[in-house]
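Below you'll find only one chain, the form predicted on its own, shown as structure tokens.
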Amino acid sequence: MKVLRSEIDSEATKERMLREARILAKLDHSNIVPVYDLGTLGEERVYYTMKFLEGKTLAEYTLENTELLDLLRVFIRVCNAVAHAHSKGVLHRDIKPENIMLLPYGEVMVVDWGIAKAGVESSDEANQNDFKFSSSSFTTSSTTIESTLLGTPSYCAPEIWKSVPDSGTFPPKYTISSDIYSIGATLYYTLTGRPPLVANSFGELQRLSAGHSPPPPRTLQQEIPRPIEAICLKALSASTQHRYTNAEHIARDLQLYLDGYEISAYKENMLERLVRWTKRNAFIVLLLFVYVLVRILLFFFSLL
């Protein structure tokens, strides 16, 4: 149960709880909790009660879990719950590894909707424009601040960054686009134990933000597969218009290279094509090695 403490006197804190619940109220899918009760107690203390959670973050999980194919069968589940969320019109707005919950027996659920939006087109911009709250901290990699930029600022799209009030463009404009980017970063943190950008202050970020972009994965972590990095990258480029269009789009390149099939964001070379068909037709390959060898033995013997 989720209750407004007495000491909190606040109406925006109060319709931040109520859009917390309605929200979710109206996501019906297994990596999303569920909300069954909705109210006030007395003192119009705001409640509402959801299915309890008790697990680790992915930020937690990859600590523990390095086999890059559990992992990326974890984040297919993430991308297809914010694929639901988008299709019902709701954004999350602040998509990282803190908000990625991994359960006992295997379920994986997107949590903490409070910045979420809802109302949203595909086509439209869900802008912060109905609350804003300060913070007086900083941290790049898992903190939300909720000032003018909602969000996680280490897990914000460009576009955002350039919507704060220093560059004349408010209030920042969330799109689906700009969750896909907070998919790519977190799949970045996932591959990399590290945010796409780091850097020691809020000012400093937005620069980074506005003008570098992320290294690729594989210079972290060389053993990631190039395809994997293209997935990613192609969800982290600056251009809204060369990002994945939807999260439904991710978990099918992911899903792909699982299956050991070509992915639509990573163009192969001859080699590489051979080696992924050859891996996945190991079984029909070591028939023909068997059958092979065993012609050549036959010849053989037959010569003697």
Second form
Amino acid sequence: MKVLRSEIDSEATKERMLREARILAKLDHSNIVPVYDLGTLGEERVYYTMKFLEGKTLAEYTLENTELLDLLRVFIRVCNAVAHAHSKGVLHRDIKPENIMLLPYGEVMVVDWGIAKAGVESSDEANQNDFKFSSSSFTTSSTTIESTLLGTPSYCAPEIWKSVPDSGTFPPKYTISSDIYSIGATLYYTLTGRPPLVANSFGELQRLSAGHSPPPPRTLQQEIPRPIEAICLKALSASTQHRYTNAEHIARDLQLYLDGYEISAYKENMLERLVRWTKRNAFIVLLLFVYVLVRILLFFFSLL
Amino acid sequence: MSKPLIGILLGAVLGILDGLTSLMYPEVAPEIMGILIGSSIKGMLAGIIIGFVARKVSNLTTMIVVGLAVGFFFAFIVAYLNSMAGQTYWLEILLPGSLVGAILGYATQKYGSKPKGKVQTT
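Having looked at the form predicted on its own, could you now put up the form predicted together with the partner chain?
Every chain and every other molecule in the complex is listed next, the one we just looked at coming first.
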């Protein structure tokens, strides 16, 4: 049961909590926690009830589990949950490793829909109310900035950063593409253990984001497969036109990779194609090898 | 593509390739056309049987064993007929023939579509 504490019972927090409950009620997906009930207690304190989640965040899980295939399987479910939300016109707007929960029996849940927004094509007025930007509120790369910029700085898309109040493009317009960027940034963290852009201050992060050059994941972890790096970098593309258009497409590419097929984000050379085919068809390659070996051995025996 | 069709096509190709390996033995070179025809027919027969079994079975290990058995069976017939004609190539025919069957078992299990189930109406 989630109840608003009386000391933070402002209209804004009440609205945020109500919005989270209403949005969750719209979403029916196995990787999104369902809301059971919504109402008010005495003194108009808002509450809602939902499934109690006990587990680890993806950030914690990544520290303990470095098995890439496991992490990718988790990530596919995250993408599917976000794709479902997008299909219902809901933007999460704060996708990050801390907002993904892994439960003891392998369930994956995308949580914290408190700043999510229903109606992807929302009016500018609604955006204006949502985004009151304050550079002094920067805390850490993993902390959501309350009541100011919505989202977490290190996981925010560059186009959101460009929408600071003095840039003339305020308020920022969150889109499916900005959620896709956050998915890419989260995948980056999952692969490398750090967000794509790391800075010591809000201003530095803003400058870095303007240049937007996260180091390719393989420069930090050489064992990351090139196709996975390509998926990550495509989702993190500075240009929204070069990003995936749908979270489902990221999930599909990840699943294709896991199944040993070519992905859309990476053009492989002949050798890579051959290696991938051999891995996918390892047993038939082994049988053919045994066949050739048997033939050669029989031939040499016949010479004796 | 259906599993029996995959079995027939792959069986023919593998049969021809298997037959061509007999060129490693110069003494049988004059009979190469007969060997190729016989070998491809043997591959196609094994392929269609294995393909039909693969439509019913959904287990890779089972299909490899079935493939081995069917491949061995046809190879045995060929080897037996050869021995009747005075040629003794038992191992040279049985071992590769069985392996070709195993490859067919694997391929028909992994690739090709099963027939769609019929909808029963009452």
